[in-house]
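One chain comes next, on its own, written out as structure tokens in the form predicted on its own.
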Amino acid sequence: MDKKRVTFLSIFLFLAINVISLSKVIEGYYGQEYSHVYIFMIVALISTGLATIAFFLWRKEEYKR
């Protein structure tokens, strides 16, 4: 696979991890399990950062001249 396809698929992977983590944050908050809230929020923030980096790498490969 080329670099453009790998970065494109990694964006969706990181966004899926983000959605799952944020749903666990909501469950933990309403269930008053605050230790889970912090762990899954950190995972969600890291996956958001990685998705952003993957987006910029994909955009660089997509619009290369």
Contents of the next structure:
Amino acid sequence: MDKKRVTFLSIFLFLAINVISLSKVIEGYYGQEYSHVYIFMIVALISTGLATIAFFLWRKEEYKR
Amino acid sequence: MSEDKKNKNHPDNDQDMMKLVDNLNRKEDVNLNRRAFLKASFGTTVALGLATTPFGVMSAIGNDKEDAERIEIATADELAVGEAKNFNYPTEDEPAVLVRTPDDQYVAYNNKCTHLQCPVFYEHKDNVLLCPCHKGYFDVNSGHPIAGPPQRELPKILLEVKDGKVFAVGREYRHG
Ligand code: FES
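Alright, leaving the form predicted on its own aside, put up the form predicted in complex with its partner chain.
All chains and molecules follow, beginning with the one already shown.
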């Protein structure tokens, strides 16, 4: 698989991770399990960062002439 | 009608037709849609990721408030077996329900439904806690959801019965 494809698909992986993390964070917040809130917040932020990297890599490949 | 108008729908040269065919370039069309789709997905990913931070911040701020206050909520003979009573604990705007169960135990929970925060009632007939909004049922003895949409247990209020009085002495969010 080429780089463009990998970055393209990875964005959906990160999207899924963020959906799950956000729901866990909300659960943890209302259940007052603050350690869960922090763990999943960090997971979400890392995956957001990776998604950003993947997006820019994809963009470079996609618009390259 | 002028000759000119009559021929309006008949292209007089191939030029216009060519443009239409250009428009139907499938590969381009798919590619552009794919780009827009990926951009939207990326935007959603970022939005969801960042949406977790307010919860983290709020947890960090509100983390250290303790609610181990001791409050008298009822006298022991006030409730008959199978009766319930509302009170507020630990603060005035946190409603709770005290139940004297059929096997003569006192139990109390904050009665905001863990689904969408409707008030939960004690149903004497079936010996359950019932949320009428979306038919959520909670076990009276444990506060755990048994049917309907709620996924999380009701916060349990710790009780102490002493000298014919019932006291609320603390609260547990996750229990059992
Ligand atoms: S609010 Fe209680 S079941 Fe939906």
